[in-house]
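Presented as structure tokens, the chain that follows is alone, the form predicted on its own.
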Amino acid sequence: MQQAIFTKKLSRIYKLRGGKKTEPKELIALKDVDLEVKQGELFGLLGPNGAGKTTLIKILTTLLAPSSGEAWVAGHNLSTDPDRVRPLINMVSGGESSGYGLLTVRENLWMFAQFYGIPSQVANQRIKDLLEVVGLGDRLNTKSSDLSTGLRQKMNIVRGFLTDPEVLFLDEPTLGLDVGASRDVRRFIRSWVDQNEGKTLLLTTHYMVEADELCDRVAIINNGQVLACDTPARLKRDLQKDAIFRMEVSPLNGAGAGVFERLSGVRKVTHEAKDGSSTLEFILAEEDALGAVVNTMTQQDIHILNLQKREPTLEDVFVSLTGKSMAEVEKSGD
């Protein structure tokens, strides 16, 4: 099968300059990014805030240059051919505010449609027809001021679709949505992608749920590094082989989830405390290690109140890859 996006150790390195007599620091954005994406896949980049997924989807619509290595989009590379690149592609920002408040929905789409130079009655009838299936129909003639938040990103999305593109590029689309918009947008994508064999989407995001719903394949980046990449079935499969278990327990006294990590067939260990208990997560070796777990804290004059093994997440393999899950990893800013 043919590949849509190809990339070659892609790095990029931003200096970031400090004080007259400091030298400039250096940030790393990516780090020797190898990727694949086949013709007609939607594509899922898991990762946290700042992980380097929106970095690399700015190289790949020729927004931004790589310090280092080599993209392929559509067949084309991005250093030799980015004019070549870019008529047949799209992206779309989630939280961006494009277009003109004082336009109405259609005018700010059939105005974007020029720049790509579709005919206005091919515009007008493909503008009519997404904003139907995104449930803005009836929102044609109403100035985008007017619209909310929520209405203003389906137009945003519209706006992706509507120059039927070899590749898509959405970043974190549903960001900022309430549960029902989002549920439509993700409808909308998986359609899409369904329908029009061929065309190609990558989404980034940072929802779990979103990615396992969505993709055919999942790269999980963290730290401008790709650290696995595989349909979400077969990295949730890779850890079947741990037994993992939820615990709501009394608090730690004083403990803290270390003293756990230290014991034999203790993989990862996470901790969310709330008022008057714990909530600990394990991923185990074995089930045979929830024995010296639960003696530790007996030993520790901690109790279980509630104790659950369950089915691996995308989030218990971020966990296992990162040793950290992705809310802990954008509060430390990892």
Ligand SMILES: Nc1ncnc2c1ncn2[C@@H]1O[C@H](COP(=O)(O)OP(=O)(O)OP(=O)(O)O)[C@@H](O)[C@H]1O
Contents of the next structure:
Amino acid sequence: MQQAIFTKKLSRIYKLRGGKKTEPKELIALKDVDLEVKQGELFGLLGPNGAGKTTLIKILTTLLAPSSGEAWVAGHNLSTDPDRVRPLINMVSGGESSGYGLLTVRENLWMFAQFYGIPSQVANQRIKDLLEVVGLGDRLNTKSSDLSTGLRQKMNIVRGFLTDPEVLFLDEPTLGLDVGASRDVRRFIRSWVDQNEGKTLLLTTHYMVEADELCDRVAIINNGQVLACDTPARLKRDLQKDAIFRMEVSPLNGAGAGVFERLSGVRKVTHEAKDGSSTLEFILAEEDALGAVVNTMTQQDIHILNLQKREPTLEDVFVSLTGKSMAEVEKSGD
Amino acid sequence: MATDTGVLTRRAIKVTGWRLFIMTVIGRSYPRVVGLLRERSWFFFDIFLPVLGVSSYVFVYRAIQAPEVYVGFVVMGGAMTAFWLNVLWSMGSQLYWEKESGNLGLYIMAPNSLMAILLGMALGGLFATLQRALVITIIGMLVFGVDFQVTSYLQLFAVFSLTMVALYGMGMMTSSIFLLLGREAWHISNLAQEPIYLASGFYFPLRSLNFWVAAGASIVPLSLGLDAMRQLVFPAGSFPPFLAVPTEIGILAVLSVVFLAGAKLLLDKMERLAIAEGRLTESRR
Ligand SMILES: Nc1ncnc2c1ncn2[C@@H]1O[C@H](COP(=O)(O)OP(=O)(O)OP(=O)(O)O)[C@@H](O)[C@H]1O
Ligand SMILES: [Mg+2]
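Given the form predicted on its own, corresponding form predicted in complex with this ligand:
To see the whole picture, the full complex is given below, headed by that same chain.
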């Protein structure tokens, strides 16, 4: 099967301007990314804020040149043949404010269809049908400035599918959507890929569940590097033999989670403090190690408020790869 | 949400080449044209204010008992001001706003030519402004009793068209420059507005300026265009022309080519820079 997206040692360095003398002048946003997305796949890029997801999407949609490395999309080289790639792709970013507020939903979408050479009659029919599918059928003639965030986002997503792309890129498609709308959008994305053999969709997300439940394969990306890439099931499989416990305890009060990490059998611990309690998550090599953990807690006078064993998630995969939870990475970043 | 089969699998026909170019131009001009119909506030700013400006000049000219033809001058200048303001505010800074709203990236990513996008903006703006200019002219004619005596409609049309091509060509060119300059653009627009009123002879014959000032002002195609058009609608000898009409037509033609070529060149440069540096397609800095 042909690859829809293929990258070879793709890197991107941003020059930073105007900072203080002591601050770094460059930022490595992507580092030697090798990625292979098969035709027909629904592929997810999962990573915390600043991981480099948008940077990668921009490169793959011809909007940004890589600092080094090469990439192919829909069979064409991005740096030598961007004009062949462009008719075959489209991209939608979560929370974008594209189009013109004074135009109606239909007019905005029609305008973008013109830029792809879709005759008005065809475009209008597609717009009507697609809006119907996302539940926006009654908003055809609403001014787009009058749409709520969620409805607007649905309109943007329709823009992506409207031009019948071979490879579609969605950057955080469910950003800012409520539970119901997110579910609608996910279902729509899934059925588009399922019903269109050979069409490929790459999305970025920092929602674990989204990557887990929606995507055929997921690449976990952090600090500009792809740390792992596989089906969600196989990514989690390595952790299956581990035991994962989630514990709510009385505040750790200074004593960090470090004491637990030193215990034998404890692979990773993450710690999140809330007012009045701390939540600890343990990835244990085997269940027996829990005894040592509980003993240590007793010694430190920490009370266990709640204890749960649970199945591994992609979040745990991320933790076991980086040693930190996504939330911790995002907090420690700038 | 229904996931009805059929809708999602239907293929879209797409045209390419010059047909895509035309469709892009029409697509991008559309918001400008309907904007005219939907935004009622333009009437105040784009009709009332210029008419007010025109009136004050008319009163001054009448007070100093200037020849009556000067009143016609002023009305014509007022009408053409509409184009100048449109180019300055809606062409020059447009790419910058497109960047801010996230459209610029989508325009670059689409399989069209950016030139078609700019052309669409220009044509849409031109069409919308044409109506304003006509309204100003008609009001001027009715209120101040201006009488135009057109010697050659053909030449008048040619001069007007050429002036518009050159003027909007200039707007297309400056839009890339403004984009590269970022926020500064706004200040430049502000700075450019008033001196141009003075230098390009909106309200008096270009010739009344020092020859070299007038020559300098001719970079702005409106100056020459206005001078030529005035020669064509007011009796010969009623005011001192700057240059002969054919000469002015020649210069306008050259300016048109230069500005349009410049626009294309700068646009390509802008796109290359945007892709290399990755900052022109986003609003964060
Ligand atoms: N134009 C730019 N100039 C300089 N640095 C940039 C630029 N764009 C992105 N960066 C930096 O590059 C890194 C990666 O950014 P990117 O937007 O790709 O992350 P992301 O994974 O999409 O994050 P998020 O989840 O917040 O959208 C970040 O540290 C960001 O600050
Ligand atoms: Mg991003």
